[in-house]
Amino acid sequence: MSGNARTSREKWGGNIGFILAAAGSAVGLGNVWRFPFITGQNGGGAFVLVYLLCVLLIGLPIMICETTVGRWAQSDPIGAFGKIEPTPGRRTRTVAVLLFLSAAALLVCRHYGQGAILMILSLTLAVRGWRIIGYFSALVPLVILSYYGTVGGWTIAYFFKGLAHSLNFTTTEGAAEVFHSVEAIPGVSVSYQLGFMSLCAVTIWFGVRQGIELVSKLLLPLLFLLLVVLIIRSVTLPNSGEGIRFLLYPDFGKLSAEGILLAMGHAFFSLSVGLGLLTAYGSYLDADKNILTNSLIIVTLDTGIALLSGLVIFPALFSVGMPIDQGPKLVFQIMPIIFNSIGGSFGWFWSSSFFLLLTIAALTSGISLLEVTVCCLVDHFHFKRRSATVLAAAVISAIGVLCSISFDDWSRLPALQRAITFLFGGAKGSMFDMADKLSSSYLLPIGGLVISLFIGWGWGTDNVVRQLPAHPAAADTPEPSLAARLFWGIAIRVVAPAAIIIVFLHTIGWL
């Protein structure tokens, strides 16, 4: 990137926009719907105590390497890394080579598809050397966002209709019928969707300051405060008590493997870590924020959240003696039957709450991963801004109409299923289902694993604990203790990719 391009480079207009703004990508429907239901399935209070173990010790240490690159490069994730080494090294070489011998043993044993994106990643790495993390950057938002799309498009359709009393169902039947209208039928789950991505696309196109920072100083204090509303109404109904103990309570008998392996990977998941998110907002930040200080507030930000969405459903799931291992279906199905029957004539107003902060959570994380692209196409390809927005959005719409109108099977799109079938050994569920899967059981674990590897042993954890406090280029910065070096050097070297390799290899069965 040019001087000129970096010197009118737009920047946060204060530390609490940066914080609030990627608080906001972290705090999404991965924190409000995803960690109930996967905490309800997996024993509560020992699974929760698990999660924000692996917070600290894994998704912290790389969130705070993702915005350090960012704001030490000024670039969007592609020239961020292509700056650090511009061209590949012996180092990055052997890596490329153990990926190749990887991708290799996984084509011989038939795994088609995780072979190819592993092929790709190491025949890329060793020609354009670590740039492919900022390529992975700009792909993994765009998958993950068309289909996160559509479940953003089913929020706003859920809030309008308990506005109109249309959520007053009272059993599981009822709460099937009203889902069904919504999913299944294209032009509705198209038109939300495309509403969904139109509000995120319209906040981006207004940049930083005056879209994302604005957008999210509104949009969290309102989360907060929706919350807190329902969290008063959830922890006074009858035998609340129980809900709250299923939370907060660690019984690990409860724990087993399976649930300790899934809170390690929802805590490098529901940190925005491994897409570059981190590095596109870092990029935006002054050299007077400190990034650890900074980082610590986001992550107690993201969690509290969680565990205070968690205070808002098992409270309420207790109280009517409802199951507490719903699964997905739990918001959009269980909750509102919640709802009408603890709201008597207002149930209508708790569950359309409820559903405008599911919207909230949403946007707030779909504004981050279209950002990511954005970044991408402005910085390393040179579009104006406007631009890149309606071109990411268009293509990432394109895609989440795929997504909705297969969501219940691949009925709709058989050329696509036999493609998949190929390549992954079987298209299960529908397109919405593999892309998922693809993301958040390939792509993520891969980004967020060369990414570790690459700050551990290529940049070095030194110039990572250099750059976190403020103005880390100033004269009479200090250098970095043993003792910091040490913790960052284990973090980022051992731990982060040691439990990343676990993590990936359960989720494709090795494991």
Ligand code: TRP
Given for the second form:
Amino acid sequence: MSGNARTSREKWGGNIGFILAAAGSAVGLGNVWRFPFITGQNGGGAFVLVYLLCVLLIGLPIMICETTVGRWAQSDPIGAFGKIEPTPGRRTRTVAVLLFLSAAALLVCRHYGQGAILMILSLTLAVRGWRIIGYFSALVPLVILSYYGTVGGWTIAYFFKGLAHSLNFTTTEGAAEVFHSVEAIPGVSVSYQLGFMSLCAVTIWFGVRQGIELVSKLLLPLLFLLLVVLIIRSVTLPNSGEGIRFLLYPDFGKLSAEGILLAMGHAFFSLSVGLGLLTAYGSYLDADKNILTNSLIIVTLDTGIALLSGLVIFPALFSVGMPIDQGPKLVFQIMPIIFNSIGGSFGWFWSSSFFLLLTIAALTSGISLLEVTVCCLVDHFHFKRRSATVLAAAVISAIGVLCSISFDDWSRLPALQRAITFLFGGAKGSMFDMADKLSSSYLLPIGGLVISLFIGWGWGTDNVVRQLPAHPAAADTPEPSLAARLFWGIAIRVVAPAAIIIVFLHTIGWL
Ligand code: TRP
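Beyond the form predicted on its own, can we have the form predicted together with tryptophan?
And the full complex, kicking off with our chain again.
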């Protein structure tokens, strides 16, 4: 057992528990809802290829950094990153000064919102050091889970509608009407969103082993079973080959700079990396587990399930000749039409199975997002787990209500729109769009960049590599080989951060 371990800390019951919980977090709406619709909007195969490269070159190394720090520190992300550098050193203070100067410049140029945020960051960094990554872990779920909860609510609504045979439309107009009856009526969308949040909160209330681990162990196998049944249905449709070709054949002409940023952001989003979630999950992991093998399994499961979901959706879309670039509504509006036209009187069965799959995927991920905030409140701010759960769920649900009532535009939140326009110079789309884009295209990649730089250059990649095998602190554990140190050293210090920076520069047109 590592000398740092505190025995009172709750732990996963076993390795399978950890893998299923982490995979449950990774496999979510990102795989079944977001991956198909952004692949549809960005031209298919080439986008998928860039996504896979981002998963391997950026996602995997950062996942390993996050998990190793958590297990080593045996504490929430705030405590864990604080433990690496308890008081800000010279380099940290230099970074803080640079950030402060940039903040001042932004304020002078009247970028008030960005300037104020950077100013707060620079001051926090100067005083609290790299615990700042942990604060980020505690706060970013507020943004992600607010809109995630909205979609999670829709999945539950659609599951019940499927069972009640009310997804029996066969035209896009009929589909739009049903979607509208869920999304556009605040009473309905907010109730389902709160229902979804309550399910997440109840699970977290019961703790790591009796809550998260138990729910993941029950639901993930069911998710897999549903997926297999749906794939068999989809790929045996006439003309399904075209959909498979769309998903797998890269046509680089269809890939834009924006598409590359989306693919990278989605790699973070889908693997649940970039905000320290795996630091929290890793902190519940015992010393006798191998982090490298576990990470490889989680990445394979997550990527596999995204591709398999593509195999459910695209063959069906192409077979029935439905549009593929419908955005967030894609799976909600188009999939029931397809199930009705191929399933005959069993359409309701396929639709409710599909939305049950989506609900399960959303739940296990929503649970993990809530857990990061709760973990920080418990360890760092000494809350009781149950009060932390209620507080975090209440705050997130309140922000989520704003996303629920503003899926299409800002018309229900004019004051907020004006405030955001004043602070940030514009407020495109809606609160929902903003939360989605801000979290996956910016917050997670920036979080990942800071984590890889701080872990790579601050903590040192040798510490990461030493934590990879089981029993890292045991006397008979061999020192890591030179090859392993070089490989992970380069991946964490150079490849991951450079790739993130290149994608950002490419997006703003500097490359
Ligand atoms: N990975 C989840 C999905 O694909 C979303 C998610 C859950 C997440 N927990 C996270 C994303 C933590 C980033 C960080 O739907």
